[in-house]
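Form predicted alone, single chain, as structure tokens, below.
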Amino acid sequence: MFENASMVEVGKRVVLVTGGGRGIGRAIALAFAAQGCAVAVTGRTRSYLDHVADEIRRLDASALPVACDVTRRQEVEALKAEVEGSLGTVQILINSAGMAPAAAFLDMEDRLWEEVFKVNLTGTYYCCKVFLPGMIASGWGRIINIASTVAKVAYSHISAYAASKHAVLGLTRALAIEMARKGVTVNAICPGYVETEMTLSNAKSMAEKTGKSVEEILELFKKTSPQGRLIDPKEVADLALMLASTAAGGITGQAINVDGGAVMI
């Protein structure tokens, strides 16, 4: 986590991150909460939401866990309303909702796309789509979506990932294109394979199905990098930190890679 607050100048900003209960969004979520920031984090386990509100309020920053399912409409738009009345408009927006299952193209079933695509792809869309008048209300914001190095290149056995995070990246740049103007840039982070529960539970998945152990399957991952490691949550928090400062306003519709290397085009 960057020590130096003046090397970011995020302010005291009002964040909401979803999917803030875990990992990346909980790393995230903390490193806005160290800044000074008011962070409001939303998921679906209300537990694991409280234990983060907690940690936050530990660093002497106001808090504000919200159950809500990004997928539902109707429970963005109360997210939105409960954000308001106790912290105030939502400034940096964080889309780190998401979900990452394997299946084989063939034998995965429909459902699976279309859950895929509702938390990763239309999840995000929602929440931009209710928080951005906001944004543009106060002439200021920051949205950065998280997605992946899949939003770049594809794998086998994730064709519903890789589509929907191409599919959040060009959202990422066709917004950024039309908020140029209006004193929001939308931007996405890519990470590669990020040590947290979710890259553990793909490992534990992939070491069911083709009989290795879970530390030969992390072992594989950590060999996708140049670096040969898996990616730390508060990397990506930092540069989270870093696109939503005063001195990144002229960045904008880019989507950053935190893969140690792995995707280098």
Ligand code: NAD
Contents of the next structure:
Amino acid sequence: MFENASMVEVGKRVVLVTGGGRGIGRAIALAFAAQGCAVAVTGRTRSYLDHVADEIRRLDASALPVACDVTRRQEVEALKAEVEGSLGTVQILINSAGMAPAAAFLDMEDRLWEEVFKVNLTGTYYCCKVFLPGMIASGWGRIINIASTVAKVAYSHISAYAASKHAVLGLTRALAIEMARKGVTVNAICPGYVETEMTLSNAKSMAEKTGKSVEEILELFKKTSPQGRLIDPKEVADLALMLASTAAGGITGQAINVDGGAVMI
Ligand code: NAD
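Show the same protein again, this time as the form predicted in complex with this ligand rather than the form predicted alone.
Full assembly next; the chain just shown is listed first.
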């Protein structure tokens, strides 16, 4: 018998979105709130988090803004205590906190390399480590890592970013296998150029270096996609909802591109 269930039925779960104060994380937080989930948003800038929490409440969902630097294990543990005390066990974790500075490999300072790995990889690792036990204990969980198409291919001047996102993909795959019989799926979303502050700030710094205008650089970004456009953060959020849905229980260890067809592996 074919039941009339929605593809994106996620239930009234507790969701944690890192990097939830803006960009892709904000769009994901709002998408889950619109489904009736209780949403905790975390990031470094309190004012952004408060703003998103207000937006979530306007959707009639519970919101909890918590400032936390995901590169600090103790802060992630304190975050867990606060979210559990206020909303309950986190069953859906979205790791969206990230940074993407550009630098020529030989000019790049060691400090930059270390920072990129700390935020993109170690931050994701800490959040998985701290929030997984609750998912396992409740017998159901979803981890969605916002990686990048650069987790699969590479471009010039982003060696630290590309290496850290390739590593996020390795972590996603290994963890998916380890969690396969515990009711927890672990997947990655690999966006191309998304219309966010991150893309705009990369376009600005590229414009400064090349003497082109920001608009010209954004046009170049768009041309990398067969669809000739940037991705809307909401399109990434819709895929996150799909992966978190009950219907996606058999999808794990996958890395799905949202990039208008730019990368086909
Ligand atoms: P963004 O810069 O708009 O947002 C990133 C968020 O991460 C910010 O809210 C920031 O405060 C937070 N953050 C950074 N360091 C943190 C830390 N140490 N602790 C807690 N929070 C921290 O970027 P975005 O475009 O929304 O990107 C979100 C994710 O998507 C990132 O992981 C990024 O690498 C990935 N991504 C973005 C694009 C794109 O084109 N924008 C493409 C592919 C992948």
